[in-house]
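Consider the single chain below, provided in structure tokens and representing the form predicted alone.
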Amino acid sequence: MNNEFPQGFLWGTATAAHQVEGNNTNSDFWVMEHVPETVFAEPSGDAIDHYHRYPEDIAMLAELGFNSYRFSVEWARVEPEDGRFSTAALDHYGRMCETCLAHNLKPVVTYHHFTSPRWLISQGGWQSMATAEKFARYAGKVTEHLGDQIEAVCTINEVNIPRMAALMWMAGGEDESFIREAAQALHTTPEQFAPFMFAGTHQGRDVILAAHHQARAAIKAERPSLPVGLTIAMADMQALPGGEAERDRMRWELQDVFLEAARADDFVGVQTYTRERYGAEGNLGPQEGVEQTQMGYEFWPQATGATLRRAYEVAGIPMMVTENGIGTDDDGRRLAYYQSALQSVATCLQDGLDVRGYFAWSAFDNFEWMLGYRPTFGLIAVDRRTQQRTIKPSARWLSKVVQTNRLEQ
């Protein structure tokens, strides 16, 4: 079986900014870490210091062999108030694209992973159709500083994240204490309350996805060539028998309906990890004996090459594998995980699917949302005592595959 991949392929390593960069203190998750009946493990603190340190981390992904490095630029840092942009904060991101493209790595930046500034959920947040435009219009200042840097957009991580939240994590009913004392500390109201996370009715999709919509028609009009697609968090959703119509029902809320909306992009990001099986009362959470990952789900690295397949046959464009990896803190079971995830990717490959790079969650051990620091995806480990990182054997066997451009069976 050949296991090279294309010429050209992109080989990465994936961050999003409030989870390694620290200090996100406009952001309207830092406000949210540290109210008094907070449902995160943790607040974010230093986090793993990318701000000041990235020259180093990004040396470091550059030695390990990766071409490519897709990080995000965080909005509340460069438009803290409405309307008022920060030339510093630009001109940070611009310079960890001039470290990236020293080190021969291609840029592919994503200018929302979760996060947003406070300011915009006083404003009605990711509920308000006019969030769509005020996205639109920082993605034109950040194309307009850096376009000519990039590699490549995501404009926004994981699309359907709020749906999802809302029709599978959440839907017991969210925390009324949290949610009261949030909404009092970003200047809403408990009903009004839309930070993307908490944004996952039907009005919310709508604006995320005019949201979409509109940053890319303002980053092409500041560069045209310039290749831009969303990220969508996809499951295997496998159905047994009696669980086909309740199968087929998420995975149109939660999958296909973004797909859809993703034709008319350059690419589609797919972000994997496992999968999730349906019977006809729901979804039936994980299968008895099957192994799990610090986050409770099933290790199911296959889950890779079945929703790349996916997303080609609904949005039927190039394809990228933006995220994928496994919260462990078994090293050899990464190592693992990712044998058997970029087989299933070699396989689409060899069967004629446009699927254009690859890029492991995480480059480092970070910040996990509401889980805070106990989950660890990176590659790369870090002391948050020193900030001293340490290169894990799994991220060696991938430097392998990365420098050869062949998985070897």
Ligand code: GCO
Contents of the next structure:
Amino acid sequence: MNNEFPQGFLWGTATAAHQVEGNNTNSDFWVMEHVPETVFAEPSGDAIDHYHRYPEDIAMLAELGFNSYRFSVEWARVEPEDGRFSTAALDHYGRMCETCLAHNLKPVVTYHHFTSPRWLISQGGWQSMATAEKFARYAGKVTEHLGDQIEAVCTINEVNIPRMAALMWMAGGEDESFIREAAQALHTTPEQFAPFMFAGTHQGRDVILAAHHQARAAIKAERPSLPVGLTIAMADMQALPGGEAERDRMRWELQDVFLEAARADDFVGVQTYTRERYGAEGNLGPQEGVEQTQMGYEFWPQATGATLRRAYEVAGIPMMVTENGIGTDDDGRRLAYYQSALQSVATCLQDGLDVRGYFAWSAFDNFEWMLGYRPTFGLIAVDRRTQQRTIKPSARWLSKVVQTNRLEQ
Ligand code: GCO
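Mind sharing the form predicted in complex with the ligand? What's above is the form predicted alone.
Next comes the full complex, and the chain you just saw is listed first.
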């Protein structure tokens, strides 16, 4: 089998501002991390200080041979108050793009990766249609500033994750005191509390998709040729006999609606970690005997190819794997995961699917949201006391694939 990747294929790693920069103090997440009854295992703090250390971090990624880097611009920094834009913050991201380009890394830039400015939440957040317009205004500004340096824009990261959270993880409503405190700290009410992750209603979904569509228009108005897409979290949703109807219902709610909304985009970013099995009663959880990751889901790298095929079937547009990886403290399992996941991508390419790039999640061990720093997804380890970076063997292995543009079998 020919495991060559196409010429010009984008090879990168991905990060998100809040997970790596540190001290994102004007964001809603920072507030949620610090209320007394917080559901966060620990606060993000200095994170891995990527805000200041990006020059050496980007140089490290370039040395490993990657030709692209996916990172996010932090809305809470760029627009610290409603309608007030920070040129200094925009310049910071401009310098990040320049550093990438100086190292032959093409910047793929995400405009929203879960975090929002505090003020947005006090105005109704992601349940309010006014947010779509505000997000588009911000997207236009960022594009005006950085548009010439960017390879592609991901407007909103994982447009479907609020729906996933509502239908799969937050159904119990057990975090009442957290929500009360966080709502108060963000100058809103528990009823109207809508940071991105908490906008899990159909209204929230409609606001998010409107924000994507309006942002796309604003970006195209600034720079018509810049490729624009959204990203979507996709598990390979499998049905056991009798579970087909439930699987199809959930797949419609959690994936297909969003893939259909992406049909007019330039590409869709597929982000895959595992599979989910459905029976007549719903999600069956991990199968006994199948290895689990630090996240408590199955080690199932072949999901990458399966979700690309599903995304192509429904959206029918070019694709990028904008995130793929594993939380593990056993780097040998990380290597095995990437090997098998990349084989499934290579097979998709051989079958004629239009896959333009692959971004490993993540470049560095980082802040895994509510779970804090315990799960380690990085190709590069970070000692957070010293901020010392150490390249893991899995990164060396991936580096070889990237530099030869070919996966040995
Ligand atoms: C997400 C995000 C990343 C995560 C990653 C690992 O998928 O939740 O895009 O921010 O860190 O997926 O869980």
